[in-house]
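One chain is shown next in structure tokens, namely the form predicted alone.
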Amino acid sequence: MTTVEEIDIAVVGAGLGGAAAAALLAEAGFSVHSFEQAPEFTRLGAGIHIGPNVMKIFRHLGLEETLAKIGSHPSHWFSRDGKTGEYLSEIPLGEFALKEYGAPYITIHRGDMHAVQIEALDSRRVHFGHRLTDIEERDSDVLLSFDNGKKVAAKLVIGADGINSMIREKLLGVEKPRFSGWIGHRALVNMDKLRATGLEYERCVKWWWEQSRHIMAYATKNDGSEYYYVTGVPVDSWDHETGFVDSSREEMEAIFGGSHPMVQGLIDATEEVTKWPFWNRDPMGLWSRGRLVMIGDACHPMRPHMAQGACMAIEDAAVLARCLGLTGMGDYTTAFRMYENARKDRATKVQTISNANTWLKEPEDPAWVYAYEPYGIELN
């Protein structure tokens, strides 16, 4: 008979967001297990940007300074005309951001970032290799299955498994995502042709072409020895089984070609290029149900063209942990209804402007975004 594991609070997910809800939550004083279908953990995906809003977390953590220490330190994030080049807002970051929003803003490779905070983590209570089955709600727990025939009995259970979230299906039933009409290209550059160019590339600059489509483009690294792109490209339809396809050069000639030098220069540059659907899902009514509340993709996919889907889980990651701070384990309930009265209005607004592709496109304060102060907001 398989013998049934007993513990507090169980997070299913170790991603960006789910990292971060395991640490704060155990900086906080609770008993965190972190549940992950991964087999390991690896140098995954690509370029993030990471707001003041979200810096200050990590120094919650502890983390702020090493992550500023890899990290890429942008100036400004520059919108530019794709065609011409000509400046359509120039938002200033670096030193701004420091004296206005009181942290750092940084662009840095996803994978390190993840390392980084995989590593803050009691490697003994991260199960990599556990894919979620099944979900049973009982009276004193929920019963966890995974593909291992692991049994994990947790009193609460929080959701940080994505826009695919089985514990999103849990409660609102099994539909899938919607395809947004959009797909996105990413790239790291050959640092050596770029450079051949002879070109001044900024550490994070936006194109913008006619219907919204774009190329953004930003250091990865503080040296900055790595160059990354993300596309944004409206299509018919996404007609592959596959989470991603291989892309080309050719394809993005295709589609870019014939544009200002520097972006004919990030095209011949690339090597490696892949392409990715976009999937949204409307606002949810529902975060939580009982003994099961989401966070991040989970309950707000969004659209990457903001930069802060991440930053989002990682906001609620705080706050979450706040508001069980405040109550306790025993009144989850309240904990959780203060989370959701929180974070639901923000967390809808960046998804609606995440979707509308509009953000930054024309001068504008971003404060509202980046000047959040995840332990300041009050809580009812």
Given for the second form:
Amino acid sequence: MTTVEEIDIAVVGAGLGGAAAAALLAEAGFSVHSFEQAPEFTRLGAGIHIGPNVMKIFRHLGLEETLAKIGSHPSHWFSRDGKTGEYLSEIPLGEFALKEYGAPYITIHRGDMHAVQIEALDSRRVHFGHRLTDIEERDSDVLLSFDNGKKVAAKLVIGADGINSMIREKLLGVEKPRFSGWIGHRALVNMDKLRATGLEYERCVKWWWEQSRHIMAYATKNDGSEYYYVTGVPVDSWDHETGFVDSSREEMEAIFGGSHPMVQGLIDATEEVTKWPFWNRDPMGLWSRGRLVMIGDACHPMRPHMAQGACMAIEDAAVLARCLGLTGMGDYTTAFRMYENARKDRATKVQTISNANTWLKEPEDPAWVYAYEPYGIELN
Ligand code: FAD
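Shown: the form predicted alone; wanted: the form predicted together with ligand FAD:
Expanding to the full complex; the earlier chain stays at the top.
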């Protein structure tokens, strides 16, 4: 007979949001275990922006300094016309962000950030190779079954299992995410070729064309030794079964060729490039039920154009940990209600603006996003 291990809190998914939730709950004194389907940690993906809103959370965990040393510190978020190079907006970050928003704004390789997050967890409580396959809500706990045969009875379950969340499926039924009609090409460029252009590449710049097609390009290391771009391109459909497919310099040239020389330099420095579909869901009416609660892409997936999807997941984690800290395990119903009250409007607003892809294209004040105080907001 399979033995059932009894635990307090199970975090399903050890991605950027789940790893943050596990660390924050442990820091708040809870007994937490993470269950991740991936067989082991791998340095996946490429670039990610982390705003001051989230660097404050990493400060709380004692990780801010480490990440700030690894990541790049852009002086601005520039928006530029893809053809002429004209500056459409120059949003100050750097020292300004430190002073006005209370923490640095960094861009970093997401694998580097994730590694720091995973290393900060108690490895005896992070269970790789555990894909959740069944959830049974019972009177005094939730029985989780994993594909490796393991069963765990948890008092509370946090669904940090991304856009295809099983926890979401349990709460709201089976529904595939919707293809947003947009794809993104992602590439780390060849730095020698980029340097050979003799052009001064800004540390964070979004190039824009008609229909809001764009290339977001930025450094991912403090010393500027790694440079990355992600595009946004509308397409008619996505017909591949896999999560992403190979693209090519030729395809980049076909879409963005004939643009500003700096864009051409990026295309010419492209060696390997992949393309990814962007999936979506409408804002959800339910974030928790009983002992189940969701954070991050499980409950508010979005197109990536505000560079705040992971930031929202980590903010969720911080606020949820605060709420549970106030109520304790026993009154999780109140904690989940406070959490949803505190988070829903903000996450939905970010989701809506991300999907519209208008963020920082023109001069605007981003303080409502970056100056957010996860440890200062009122909870009720
Ligand atoms: P995920 O990162 O998807 O993690 C979910 C985890 O759950 C995964 O590890 C998965 O393996 C695991 N899992 C899933 N199902 C199961 C199961 N059944 N059992 C066990 N484990 C399971 N955000 C930013 O903040 N800044 C950016 O600059 C930025 N850029 C982006 C660029 C692109 C091109 C894209 C696509 C996204 C970008 N995002 C960015 C968004 C960000 O990547 C996501 O919002 C973020 O990863 C969500 O974190 P999460 O922890 O909720 O989900």
